[in-house]
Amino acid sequence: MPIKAQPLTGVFAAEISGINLASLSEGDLAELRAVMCAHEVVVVRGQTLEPAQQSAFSARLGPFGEVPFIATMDEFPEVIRVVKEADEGAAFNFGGAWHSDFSFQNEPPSFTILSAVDVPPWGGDTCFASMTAAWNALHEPMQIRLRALKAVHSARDAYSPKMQALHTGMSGMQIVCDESANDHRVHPLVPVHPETGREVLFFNRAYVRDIENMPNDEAQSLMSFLHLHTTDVKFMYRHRWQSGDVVIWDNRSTQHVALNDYGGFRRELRRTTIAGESPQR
């Protein structure tokens, strides 16, 4: 039977039913990957994957992506435990700014897989934005302008030593900042998706710190515009987590943010990333 994908918005994201991620056939896996690229975010409920099962499923999508700065599980070095304990209150929330995972790398991840282990009774949602839809909504003169530009990505305002005190305040995760976060990578602002052939905006305000060869005032103005444009609610899907949920997103054509509105409750998810390739026009 073909995989059933029920759209979750009129723009992107879909819920997949009737599959077990731990026991997919090769044919179903190939079909799921096509659905993932087409819908950009897919939700599969009722999975309750153990770390070994999530690791095994993820590995079938491709090699694991490099995980800098963040401590992983001892037994499963490709798995991050995304944890905020109940007693951390309104403190810093991992993933709490709009971003595309590790876009500051030479080869950012292609897909991210996040499975829910322990979720609060309310709050802690994750919002996603389609960078394909955001691109398609721009007027042609703006598209022509953006196609010629390159963005400077850096982790300096997330993982450089100046940010260590912020991360040290988290009791459920270990994050070690270092000077490598001050490095930068230059990627096309409008690459072509390697699997769909669609143009996308490869932009996020957390890691895009400059526009190459553009005066600072102009670059700051453009980045502010792009942030407001791409995070408009009309390009958004907001996921309300349930235990057993697995959400997979295409990191090449989306950005996301984890909401920090569940002080007093515990939240734990497990994350794996799949290696990607350098964004290209």
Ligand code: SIN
Second form
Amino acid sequence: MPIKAQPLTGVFAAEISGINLASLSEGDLAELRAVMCAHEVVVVRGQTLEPAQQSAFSARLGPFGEVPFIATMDEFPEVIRVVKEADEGAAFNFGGAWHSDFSFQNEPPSFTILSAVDVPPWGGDTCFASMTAAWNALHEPMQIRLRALKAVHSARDAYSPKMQALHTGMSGMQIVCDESANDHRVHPLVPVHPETGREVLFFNRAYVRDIENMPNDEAQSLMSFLHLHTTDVKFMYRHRWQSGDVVIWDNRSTQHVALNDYGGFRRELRRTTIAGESPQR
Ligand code: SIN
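Could the form predicted in complex with succinic acid be shown next, to go alongside the form predicted on its own?
Below is the whole assembly, all chains and molecules, this chain first.
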């Protein structure tokens, strides 16, 4: 029976029911991947994946992505525990600025898989923005201008040594900043998605720190515009977590942010990333 994807907004994101990610047939896996690329964010409820099951499912989507700066689970070096304890109200909020995962890498992840282990009774939602919809909504003269540009991605304002103090208040996660975060990678601002052939805006304010060959004032105002435009509520899906949820996003065509509005409660999710390719147009 074909996988049924129930849209969650009029723009992108879909919920899939009636599948078990731990025991998908090859046919269902291929269909799921097509749904993931088409809808960009896919929600599968009631999964309760153990780390080994999450790893095994993730590995069927491709090789794991490299995980810099963030300590992973001892037994599962591809799994990050995204955890904030109830008494860590003032600690750094992991994922708390709009970003695409590790976009500063040469080959940023294609997909991210996030599974909910322990969720607060309210708050802690994750918001996603469709960078395909944000691109499609731009006027043609702006599209022509952006197609010619390259964005400079760097993790320097998240993981360089100057940021280490910011990460010290966390007890459930360990972030180890180092000089490699000062490196930068240049990616087309508007790559073509390698699986759908659609143009996407590959931009996020956390890691895009400059626009290549553009005067600083102009680059700053373009980046501010792109941030405001792409995070408009009309391109957004907001996920309210339940334990056992698995959310899979296409990291090449979305950005996301984790909300930090659940002081006094614990939140734990597990994250795996799948290696991608260098963005091209
Ligand atoms: C992340 O950015 O990968 C984590 C998102 C979240 O915790 O909701």
